[in-house]
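Encoded as structure tokens, the following chain is the form predicted on its own, with no partner shown.
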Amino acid sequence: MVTPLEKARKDPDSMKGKILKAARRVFGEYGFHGTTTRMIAREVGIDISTLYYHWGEKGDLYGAVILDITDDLRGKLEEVEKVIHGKPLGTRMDIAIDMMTDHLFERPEISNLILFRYFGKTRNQTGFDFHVPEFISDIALSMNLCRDKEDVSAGVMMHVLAIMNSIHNFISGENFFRPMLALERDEYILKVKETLKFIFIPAFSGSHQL
């Protein structure tokens, strides 16, 4: 049977489409308790009996804007890998960063919606949420910082969480942190590009590669 999900991906053009484009933007600026679904249903312009008709239950379509979170999360860290893979760590950390931030800052709801989930409780949603151990593993694997993805140490984890954190934490906070520097949005994001890879590539590119 095809899920709603699918269907809103299938053709993103359609009312479940349009309904999980905005649904994706509201949740990620206000969180699954901030939001209604009347404050969707007005963000596509439709009645609230519509929305329902497409989605059911707010519920229903917040597990569905984290699935599709996950998986443009997935994806595009397979990307990223395709890109990289083989280059020495230096330069797949330079790439791998400009290529997540950039795809982050024109998403902002997938950090918004991570950090939401970190730091939040949400109740009824057991069986919805983000694969993070999963891309962590990922990530260390790409990283060469581990020779199965399945034996991550929790140094290594936590190494990789450091770059993953910092990134959401720049993209999430760019309303409070842009002002402060008193920056232009494009200054703002090759700052965070600069600072992220100041930090990390030489901290990485030394005696933790195996």
The other form holds:
There are 2 protein chains.
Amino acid sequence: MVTPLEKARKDPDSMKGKILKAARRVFGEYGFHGTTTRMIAREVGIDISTLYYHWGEKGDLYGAVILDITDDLRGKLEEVEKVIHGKPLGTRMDIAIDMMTDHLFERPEISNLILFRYFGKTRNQTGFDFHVPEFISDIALSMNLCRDKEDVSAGVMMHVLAIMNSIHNFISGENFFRPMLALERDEYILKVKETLKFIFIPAFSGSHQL
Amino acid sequence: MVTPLEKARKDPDSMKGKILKAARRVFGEYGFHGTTTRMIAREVGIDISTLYYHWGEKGDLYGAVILDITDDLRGKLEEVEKVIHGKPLGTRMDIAIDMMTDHLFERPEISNLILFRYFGKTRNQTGFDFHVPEFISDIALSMNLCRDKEDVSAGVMMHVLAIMNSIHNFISGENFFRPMLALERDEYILKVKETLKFIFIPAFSGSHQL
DNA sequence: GATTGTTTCCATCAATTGATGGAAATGTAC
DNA sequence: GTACATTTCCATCAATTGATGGAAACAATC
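Provide the structure of the form predicted together with the DNA, given the form predicted on its own shown above.
Once more the chain from above appears, this time first in line as the rest of the complex follows.
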């Protein structure tokens, strides 16, 4: 069976695909409650009922968006893991930070939406499963911070969370931080990478390695 | 002239004060658009029009909340600075992390609201000034990462942002992260402090000091 | 206890929002 | 071209939301 989401991803130029893409952007900027279905429809240039025809109720579309960015992120993490596999930790982190920040700076909705879900409540709390623990464990394994994906200590999970969240923070906070720092986009991206490496590499390249 | 906000803070048991306190909580949980004036009124146990009588329109109340938490944070930072002044950097960071996390874990709305403003847009963008740059410079000075408060490099500002945001992340994300880590509240708080110190102290106690 | 000012609530508004029915438009198969 | 299915839009609904006018309740002053 083909879900609407798979359909939309297979053909991004279809109406379903265009709506999904617009919904990612708008939900990412304004959050669930800050977004109206009319805003998304206007973004696509269609009538609101066309949107409902393709995606059903607002919550379902939001759910599809969350699934979409989750899969996107998972895919990228797997790609990174392939590249860095076997290299020494410092190099691994260096490359991973570069690849992840580049990817996310081109898709800031991902960071936005993830942070929205971490830090805000939705009035009609529908429990979209985020698969966060799974992600975090994979990264911990990839960083060689644990031996077994099924058995990651809380401390290690939190180290990984700190890294991922820091990345998301700088991506998602660009609109706020960059004017404040008076940097051009390129400079900002560069400085973000520098900062992340400056902070995270020393902590993990000490005696803490397995 | 006494502003409504000053009045509300001077007497937290007054209606103005009770509404402000409730507004902090609810706005903190659901964000600006996720919060309705009725939700706040219900939280206080009053009619919606009583709320409007005291605070005027929703945006004004939100503005007061933002000012309130900003002042709160500024005050705490000053207090911390007094305690850590003159001590060596490692100790300074150790104490600062302890004090700030303790303070914020008791007032998670602060972290919530700050992150909301960093990462989300509000439909009717009213530019509440956040005084963020000022804060960040003060912290940079307190950490001895710069000589002059008026002349802090973008790189240093970003280091400070990374620290503050990491703290806010763990406070604000407690509802999401703690169940995932299967920790009691006390354990979680302890592990947050450990994690923050583990990550940030090594980066700054190297050769990077002034 | 009557007068006056303050605070609270009830009733209600207009605008917005999520959502739908049904007609028109568009495409597809024969 | 006709029959049929799919897609799009217009008109509209009910519920929610921000906001207000005005009456009641309460408090203070004399």
